[in-house]
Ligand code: AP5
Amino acid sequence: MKNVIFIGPPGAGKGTQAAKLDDMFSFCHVSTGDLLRGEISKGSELGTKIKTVMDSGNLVSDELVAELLKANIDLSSKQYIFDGFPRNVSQAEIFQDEIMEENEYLAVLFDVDTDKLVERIVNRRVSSDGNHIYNLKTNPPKVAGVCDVTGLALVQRKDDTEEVVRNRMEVYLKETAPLVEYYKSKNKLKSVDADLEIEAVTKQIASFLQ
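Take the sequence just shown and give its structure alone, in the form predicted in complex with the named molecule.
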(Lines of atoms letter the chains of each structure in order from A and count residues from 1; the text may use other names and numbers.)
(Lines give C-alpha, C1' and ligand atoms only; values in the text may rest on other atoms or scores of the structure.)
Protein backbone atom coordinates (compact mmCIF):
# COMPACT_ATOMS: atom_id res chain seq x y z
CA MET A 1 0.00 0.00 0.00
CA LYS A 2 1.27 3.48 -0.90
CA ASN A 3 1.24 6.52 1.37
CA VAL A 4 -1.51 8.99 0.48
CA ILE A 5 -1.66 12.79 0.34
CA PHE A 6 -5.08 14.46 0.63
CA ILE A 7 -5.44 17.72 -1.29
CA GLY A 8 -8.65 19.71 -0.96
CA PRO A 9 -10.11 23.01 0.17
CA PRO A 10 -11.24 23.65 3.76
CA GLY A 11 -14.29 21.54 4.56
CA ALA A 12 -13.83 19.17 1.60
CA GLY A 13 -13.90 16.18 3.96
CA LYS A 14 -10.19 15.32 4.31
CA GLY A 15 -10.31 14.65 8.06
CA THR A 16 -13.61 12.76 7.81
CA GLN A 17 -12.29 10.44 5.10
CA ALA A 18 -8.91 9.92 6.75
CA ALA A 19 -10.65 8.63 9.90
CA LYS A 20 -12.67 6.12 7.85
CA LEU A 21 -9.73 4.91 5.75
CA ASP A 22 -7.46 4.54 8.80
CA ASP A 23 -9.92 1.96 10.12
CA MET A 24 -10.35 0.17 6.77
CA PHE A 25 -6.69 -0.01 5.71
CA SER A 26 -4.70 0.59 8.91
CA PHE A 27 -3.12 3.83 7.75
CA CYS A 28 -1.91 6.38 10.27
CA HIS A 29 -3.67 9.71 9.81
CA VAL A 30 -1.39 12.70 10.23
CA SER A 31 -2.98 16.14 9.94
CA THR A 32 -0.71 19.17 10.10
CA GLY A 33 -3.72 21.23 11.24
CA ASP A 34 -4.15 18.84 14.22
CA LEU A 35 -0.40 18.90 14.99
CA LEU A 36 -0.45 22.72 14.98
CA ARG A 37 -3.56 22.81 17.19
CA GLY A 38 -1.70 20.44 19.54
CA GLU A 39 1.18 22.95 19.77
CA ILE A 40 -1.29 25.74 20.55
CA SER A 41 -2.89 23.72 23.35
CA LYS A 42 0.54 23.44 25.06
CA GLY A 43 0.31 27.21 25.67
CA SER A 44 3.96 27.76 24.66
CA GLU A 45 5.32 30.96 23.10
CA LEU A 46 5.53 29.13 19.77
CA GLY A 47 1.91 28.02 20.21
CA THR A 48 0.80 31.63 20.71
CA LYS A 49 2.52 32.66 17.46
CA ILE A 50 0.95 29.74 15.57
CA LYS A 51 -2.48 30.62 16.97
CA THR A 52 -2.35 34.16 15.60
CA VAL A 53 -1.64 32.83 12.09
CA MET A 54 -4.20 30.01 12.20
CA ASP A 55 -6.98 32.19 13.60
CA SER A 56 -6.58 34.45 10.56
CA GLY A 57 -6.71 31.52 8.12
CA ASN A 58 -3.21 32.10 6.70
CA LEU A 59 -0.48 29.47 6.39
CA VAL A 60 2.12 28.82 9.08
CA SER A 61 5.74 28.85 7.80
CA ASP A 62 6.85 25.92 5.62
CA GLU A 63 9.91 25.19 7.79
CA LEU A 64 7.96 25.08 11.04
CA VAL A 65 5.25 22.77 9.67
CA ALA A 66 7.78 20.48 7.97
CA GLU A 67 9.82 20.10 11.19
CA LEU A 68 6.68 19.38 13.21
CA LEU A 69 5.58 16.78 10.66
CA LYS A 70 8.99 15.06 10.53
CA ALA A 71 9.01 14.79 14.32
CA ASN A 72 5.67 12.98 14.28
CA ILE A 73 6.07 10.29 11.62
CA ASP A 74 8.01 7.09 11.14
CA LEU A 75 7.92 6.01 7.49
CA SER A 76 10.15 3.01 8.14
CA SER A 77 7.32 1.14 9.89
CA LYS A 78 4.04 2.88 9.03
CA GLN A 79 1.99 4.06 6.10
CA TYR A 80 0.36 7.47 6.31
CA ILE A 81 -2.49 9.58 5.09
CA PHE A 82 -1.02 13.08 4.95
CA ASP A 83 -3.90 15.50 5.53
CA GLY A 84 -3.03 19.16 4.94
CA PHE A 85 0.61 18.70 3.89
CA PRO A 86 2.00 19.57 1.38
CA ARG A 87 0.01 22.76 1.04
CA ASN A 88 2.06 24.61 -1.58
CA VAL A 89 4.69 23.75 -4.17
CA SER A 90 7.58 24.56 -1.86
CA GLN A 91 6.20 22.10 0.77
CA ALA A 92 5.73 19.50 -2.02
CA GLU A 93 9.45 19.75 -2.75
CA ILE A 94 10.36 19.38 0.93
CA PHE A 95 7.95 16.44 1.07
CA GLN A 96 9.64 14.68 -1.85
CA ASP A 97 13.26 15.44 -0.99
CA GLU A 98 13.32 15.35 2.82
CA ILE A 99 10.35 13.23 3.85
CA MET A 100 9.31 10.64 1.27
CA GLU A 101 12.66 10.12 -0.47
CA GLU A 102 12.22 6.63 -2.01
CA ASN A 103 8.81 5.91 -0.44
CA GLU A 104 5.83 5.63 -2.78
CA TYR A 105 2.80 7.89 -2.58
CA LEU A 106 -0.39 8.89 -4.33
CA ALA A 107 -2.15 12.30 -4.20
CA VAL A 108 -5.95 12.34 -3.90
CA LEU A 109 -7.73 15.55 -4.89
CA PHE A 110 -11.09 16.27 -3.20
CA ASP A 111 -13.01 17.82 -6.08
CA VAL A 112 -15.87 19.76 -4.51
CA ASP A 113 -18.28 22.61 -5.25
CA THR A 114 -16.67 25.39 -3.18
CA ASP A 115 -20.03 27.21 -2.85
CA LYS A 116 -21.19 24.46 -0.47
CA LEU A 117 -18.16 24.56 1.78
CA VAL A 118 -18.91 27.58 3.94
CA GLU A 119 -22.19 25.94 5.02
CA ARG A 120 -20.44 22.63 5.70
CA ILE A 121 -17.83 24.33 7.84
CA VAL A 122 -20.04 26.61 9.90
CA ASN A 123 -22.08 23.50 10.80
CA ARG A 124 -18.99 21.47 11.74
CA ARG A 125 -18.48 20.49 15.37
CA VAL A 126 -15.52 18.50 16.71
CA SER A 127 -14.98 16.62 19.96
CA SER A 128 -13.06 18.80 22.41
CA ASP A 129 -9.94 16.62 21.90
CA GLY A 130 -10.23 17.45 18.15
CA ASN A 131 -10.29 13.78 17.12
CA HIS A 132 -13.90 13.25 15.98
CA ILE A 133 -15.71 15.31 13.36
CA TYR A 134 -19.48 15.92 13.11
CA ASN A 135 -21.84 18.13 11.18
CA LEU A 136 -25.07 19.54 12.59
CA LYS A 137 -26.80 18.90 9.23
CA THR A 138 -25.06 16.07 7.40
CA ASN A 139 -23.44 14.02 10.16
CA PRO A 140 -24.99 14.86 13.55
CA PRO A 141 -24.04 13.16 16.83
CA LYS A 142 -26.60 10.81 18.42
CA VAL A 143 -26.97 13.14 21.43
CA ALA A 144 -26.81 16.88 20.70
CA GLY A 145 -23.53 18.47 21.77
CA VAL A 146 -21.84 15.19 22.81
CA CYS A 147 -19.25 13.07 20.94
CA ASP A 148 -20.64 9.56 20.21
CA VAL A 149 -17.23 7.95 20.73
CA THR A 150 -15.65 9.77 23.65
CA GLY A 151 -18.60 11.44 25.44
CA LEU A 152 -16.65 14.73 25.30
CA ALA A 153 -18.42 18.01 24.55
CA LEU A 154 -18.55 19.12 20.92
CA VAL A 155 -16.96 22.46 20.14
CA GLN A 156 -16.49 24.75 17.14
CA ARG A 157 -12.99 25.41 15.75
CA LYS A 158 -11.82 29.00 16.21
CA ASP A 159 -11.09 29.31 12.46
CA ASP A 160 -14.57 28.11 11.45
CA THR A 161 -16.23 31.53 11.27
CA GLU A 162 -17.52 32.57 7.85
CA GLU A 163 -14.98 35.41 7.51
CA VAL A 164 -11.96 33.21 8.29
CA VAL A 165 -13.28 30.38 6.10
CA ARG A 166 -13.47 32.76 3.14
CA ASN A 167 -9.82 33.73 3.66
CA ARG A 168 -8.86 30.02 3.98
CA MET A 169 -10.55 29.42 0.61
CA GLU A 170 -8.56 32.23 -0.99
CA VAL A 171 -5.34 30.87 0.49
CA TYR A 172 -6.25 27.43 -0.88
CA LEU A 173 -6.81 28.77 -4.40
CA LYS A 174 -3.59 30.78 -4.42
CA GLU A 175 -1.21 28.43 -2.57
CA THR A 176 -2.57 24.87 -2.69
CA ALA A 177 -4.53 24.57 -5.96
CA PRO A 178 -1.28 24.70 -8.05
CA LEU A 179 -0.46 21.27 -6.54
CA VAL A 180 -3.11 19.76 -8.80
CA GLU A 181 -1.05 20.43 -11.94
CA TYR A 182 2.15 19.61 -10.04
CA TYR A 183 1.00 16.08 -9.16
CA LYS A 184 -0.83 15.57 -12.47
CA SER A 185 2.43 16.19 -14.31
CA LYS A 186 4.11 13.57 -12.12
CA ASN A 187 1.28 11.12 -12.85
CA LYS A 188 0.48 10.80 -9.16
CA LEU A 189 -2.97 12.42 -9.01
CA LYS A 190 -6.39 10.77 -8.54
CA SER A 191 -9.58 12.81 -8.20
CA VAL A 192 -12.59 12.03 -6.05
CA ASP A 193 -16.08 13.57 -6.29
CA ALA A 194 -16.23 15.02 -2.77
CA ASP A 195 -19.77 16.40 -3.27
CA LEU A 196 -21.12 12.88 -2.81
CA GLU A 197 -22.28 11.54 0.56
CA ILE A 198 -19.55 10.59 3.02
CA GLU A 199 -19.84 6.81 2.43
CA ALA A 200 -19.75 7.19 -1.37
CA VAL A 201 -16.59 9.30 -1.17
CA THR A 202 -14.95 6.66 1.04
CA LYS A 203 -15.76 3.97 -1.55
CA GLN A 204 -14.20 6.01 -4.37
CA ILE A 205 -10.98 6.62 -2.46
CA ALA A 206 -10.82 2.98 -1.32
CA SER A 207 -11.01 1.90 -4.98
CA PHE A 208 -7.74 3.78 -5.68
CA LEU A 209 -6.01 2.07 -2.79
CA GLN A 210 -6.82 -1.60 -3.54
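Positions refer to the first chain, counted from 1. Please read all numbers here as calculations on a predicted model, not as lab measurements. Rigid core: the largest C-alpha set superposing within 1.5 Å between the two forms. What changes on going to the form predicted on its own:
The rigid-core alignment places the CA of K70 2 Å or more apart between the two forms. Fitting the two forms on the rigid core leaves the C-alpha of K184 displaced by under 2 angstroms between the two forms.
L35 shows a C-alpha shift of 2 Å or greater between the two forms [criterion: core-superposed Cα displacement of 2 Å].
Alternative state: the form predicted on its own, after the form predicted in complex with the named molecule:
Below: the lone chain, stripped of partners and molecules.
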Protein backbone atom coordinates (compact mmCIF):
# COMPACT_ATOMS: atom_id res chain seq x y z
CA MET A 1 0.00 0.00 0.00
CA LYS A 2 1.29 3.45 -0.92
CA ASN A 3 1.10 6.66 1.05
CA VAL A 4 -1.17 9.22 -0.58
CA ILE A 5 -0.92 12.96 -1.13
CA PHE A 6 -4.24 14.72 -1.74
CA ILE A 7 -4.08 17.73 -4.08
CA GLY A 8 -7.18 19.83 -4.53
CA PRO A 9 -8.82 23.15 -3.76
CA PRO A 10 -10.65 23.83 -0.50
CA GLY A 11 -14.00 22.06 -0.48
CA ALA A 12 -13.09 19.49 -3.14
CA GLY A 13 -13.91 16.65 -0.74
CA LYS A 14 -10.42 15.73 0.46
CA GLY A 15 -11.44 15.46 4.12
CA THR A 16 -14.50 13.36 3.29
CA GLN A 17 -12.47 10.99 1.13
CA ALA A 18 -9.72 10.71 3.73
CA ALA A 19 -12.30 9.52 6.27
CA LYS A 20 -13.65 6.96 3.80
CA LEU A 21 -10.19 5.61 3.00
CA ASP A 22 -9.20 5.57 6.67
CA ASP A 23 -12.04 3.10 7.22
CA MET A 24 -11.25 1.01 4.14
CA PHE A 25 -7.47 0.79 4.35
CA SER A 26 -6.50 1.97 7.86
CA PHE A 27 -4.68 5.07 6.66
CA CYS A 28 -3.72 7.80 9.08
CA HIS A 29 -5.06 11.15 7.88
CA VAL A 30 -2.54 13.96 8.31
CA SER A 31 -3.89 17.49 8.00
CA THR A 32 -1.14 20.07 8.45
CA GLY A 33 -3.66 22.56 9.81
CA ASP A 34 -4.69 20.11 12.54
CA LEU A 35 -1.06 19.28 13.30
CA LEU A 36 -0.17 22.96 13.66
CA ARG A 37 -3.01 23.54 16.09
CA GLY A 38 -2.26 20.32 17.96
CA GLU A 39 1.44 21.09 18.38
CA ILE A 40 0.64 24.55 19.73
CA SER A 41 -1.82 23.08 22.25
CA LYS A 42 0.88 20.66 23.46
CA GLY A 43 3.02 23.58 24.52
CA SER A 44 6.09 21.85 23.06
CA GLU A 45 9.23 23.68 21.99
CA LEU A 46 8.21 23.19 18.35
CA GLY A 47 4.67 24.34 19.16
CA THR A 48 6.03 27.50 20.77
CA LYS A 49 8.06 28.27 17.65
CA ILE A 50 5.00 27.76 15.46
CA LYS A 51 2.81 29.92 17.72
CA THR A 52 5.35 32.74 17.63
CA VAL A 53 5.31 32.73 13.83
CA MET A 54 1.53 32.53 13.56
CA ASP A 55 0.93 35.18 16.23
CA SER A 56 3.15 37.57 14.28
CA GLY A 57 0.88 37.12 11.26
CA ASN A 58 3.50 35.32 9.19
CA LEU A 59 3.14 32.04 7.32
CA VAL A 60 4.78 29.01 8.88
CA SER A 61 7.88 28.23 6.78
CA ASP A 62 8.16 25.11 4.63
CA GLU A 63 11.05 23.93 6.80
CA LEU A 64 9.03 24.31 9.99
CA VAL A 65 6.09 22.38 8.52
CA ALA A 66 8.51 19.63 7.48
CA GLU A 67 9.88 19.53 11.03
CA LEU A 68 6.32 19.28 12.34
CA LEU A 69 5.52 16.36 10.05
CA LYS A 70 8.68 14.48 10.94
CA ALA A 71 7.84 14.86 14.64
CA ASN A 72 4.34 13.43 14.20
CA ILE A 73 4.51 10.58 11.69
CA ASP A 74 6.08 7.13 11.57
CA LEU A 75 6.46 5.95 7.99
CA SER A 76 8.14 2.72 9.09
CA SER A 77 4.93 1.32 10.59
CA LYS A 78 2.01 3.35 9.21
CA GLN A 79 0.64 4.63 5.94
CA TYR A 80 -0.66 8.14 5.57
CA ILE A 81 -2.93 10.42 3.61
CA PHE A 82 -1.28 13.85 3.52
CA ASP A 83 -3.74 16.72 3.16
CA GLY A 84 -2.49 20.31 2.99
CA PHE A 85 1.21 19.67 2.35
CA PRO A 86 2.89 19.97 -0.05
CA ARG A 87 1.14 22.96 -1.63
CA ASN A 88 3.82 23.98 -4.12
CA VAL A 89 6.91 22.61 -5.85
CA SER A 90 9.30 23.89 -3.19
CA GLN A 91 7.36 22.05 -0.50
CA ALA A 92 7.14 18.95 -2.70
CA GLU A 93 10.92 18.81 -2.98
CA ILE A 94 11.33 19.15 0.79
CA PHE A 95 8.63 16.54 1.28
CA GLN A 96 10.41 14.10 -1.05
CA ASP A 97 13.95 14.65 0.25
CA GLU A 98 13.34 15.03 3.98
CA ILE A 99 10.15 13.10 4.72
CA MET A 100 9.24 10.46 2.15
CA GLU A 101 12.78 9.52 1.11
CA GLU A 102 12.47 5.90 -0.17
CA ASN A 103 8.85 5.40 0.92
CA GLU A 104 6.29 4.90 -1.85
CA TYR A 105 3.57 7.44 -2.46
CA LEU A 106 0.96 8.55 -4.95
CA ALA A 107 -0.44 12.04 -5.55
CA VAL A 108 -4.18 12.21 -6.19
CA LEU A 109 -5.58 15.34 -7.85
CA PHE A 110 -9.19 16.25 -7.06
CA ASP A 111 -10.36 17.65 -10.39
CA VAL A 112 -13.45 19.79 -9.83
CA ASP A 113 -15.50 22.46 -11.61
CA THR A 114 -14.95 25.79 -9.85
CA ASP A 115 -18.56 26.97 -10.01
CA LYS A 116 -19.82 23.65 -8.67
CA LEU A 117 -17.18 23.82 -5.95
CA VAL A 118 -18.28 27.27 -4.82
CA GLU A 119 -21.83 25.96 -4.49
CA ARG A 120 -20.59 22.94 -2.57
CA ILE A 121 -18.60 25.00 -0.08
CA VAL A 122 -21.40 27.52 0.52
CA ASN A 123 -23.58 24.54 1.47
CA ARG A 124 -20.93 22.88 3.65
CA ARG A 125 -21.51 22.40 7.37
CA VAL A 126 -19.21 20.86 9.96
CA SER A 127 -19.82 19.46 13.43
CA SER A 128 -18.88 21.94 16.13
CA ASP A 129 -15.89 19.77 17.09
CA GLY A 130 -14.67 20.01 13.47
CA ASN A 131 -14.47 16.25 12.95
CA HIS A 132 -17.46 15.57 10.67
CA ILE A 133 -18.38 17.25 7.38
CA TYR A 134 -21.78 17.48 5.69
CA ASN A 135 -23.28 19.19 2.66
CA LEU A 136 -26.84 20.44 2.77
CA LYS A 137 -27.45 19.28 -0.81
CA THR A 138 -25.26 16.23 -1.46
CA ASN A 139 -24.63 14.77 2.00
CA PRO A 140 -27.15 16.25 4.47
CA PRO A 141 -27.42 15.14 8.11
CA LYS A 142 -30.36 12.94 9.09
CA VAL A 143 -31.60 15.68 11.40
CA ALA A 144 -31.23 19.27 10.20
CA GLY A 145 -28.49 21.13 12.03
CA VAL A 146 -27.28 18.11 14.02
CA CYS A 147 -24.27 15.82 13.45
CA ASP A 148 -25.30 12.20 12.85
CA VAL A 149 -22.28 10.84 14.75
CA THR A 150 -21.79 13.16 17.73
CA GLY A 151 -25.16 14.87 18.12
CA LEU A 152 -23.33 18.21 18.18
CA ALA A 153 -24.63 21.27 16.37
CA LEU A 154 -23.52 21.81 12.78
CA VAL A 155 -21.94 25.15 11.93
CA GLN A 156 -20.86 27.03 8.81
CA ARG A 157 -17.23 28.10 8.70
CA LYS A 158 -16.71 31.84 8.54
CA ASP A 159 -14.67 31.56 5.35
CA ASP A 160 -17.32 29.53 3.49
CA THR A 161 -18.70 32.51 1.60
CA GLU A 162 -18.61 32.94 -2.18
CA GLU A 163 -16.22 35.91 -2.18
CA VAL A 164 -13.73 34.23 0.14
CA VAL A 165 -13.98 30.90 -1.68
CA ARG A 166 -13.32 32.41 -5.11
CA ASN A 167 -10.26 34.21 -3.76
CA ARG A 168 -9.00 30.93 -2.31
CA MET A 169 -9.54 29.26 -5.68
CA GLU A 170 -7.32 31.83 -7.37
CA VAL A 171 -4.54 31.31 -4.84
CA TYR A 172 -4.86 27.53 -5.12
CA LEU A 173 -4.67 27.54 -8.92
CA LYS A 174 -1.64 29.81 -8.93
CA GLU A 175 0.27 27.67 -6.42
CA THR A 176 -0.87 24.22 -7.42
CA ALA A 177 -0.66 24.15 -11.23
CA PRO A 178 3.15 23.73 -11.15
CA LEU A 179 2.78 21.09 -8.41
CA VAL A 180 0.50 19.03 -10.64
CA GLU A 181 3.09 19.15 -13.40
CA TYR A 182 5.81 18.20 -10.90
CA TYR A 183 4.06 14.97 -9.90
CA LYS A 184 3.00 14.25 -13.47
CA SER A 185 6.64 14.42 -14.57
CA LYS A 186 7.53 11.88 -11.87
CA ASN A 187 4.70 9.57 -12.95
CA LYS A 188 3.19 9.92 -9.46
CA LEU A 189 -0.08 11.65 -10.36
CA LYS A 190 -3.58 10.24 -10.60
CA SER A 191 -6.71 12.32 -11.13
CA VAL A 192 -10.26 11.78 -9.88
CA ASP A 193 -13.46 13.47 -11.01
CA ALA A 194 -14.38 15.13 -7.71
CA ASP A 195 -17.71 16.34 -9.15
CA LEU A 196 -19.05 12.79 -8.92
CA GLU A 197 -21.01 11.39 -5.97
CA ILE A 198 -18.95 10.69 -2.84
CA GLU A 199 -19.02 6.90 -3.21
CA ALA A 200 -17.97 7.10 -6.87
CA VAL A 201 -14.96 9.24 -5.97
CA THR A 202 -14.00 6.81 -3.20
CA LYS A 203 -14.16 3.94 -5.68
CA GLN A 204 -11.87 5.77 -8.10
CA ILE A 205 -9.25 6.47 -5.44
CA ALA A 206 -9.45 2.94 -4.03
CA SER A 207 -8.76 1.54 -7.50
CA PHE A 208 -5.41 3.37 -7.55
CA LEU A 209 -4.38 1.82 -4.25
CA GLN A 210 -5.11 -1.84 -4.91
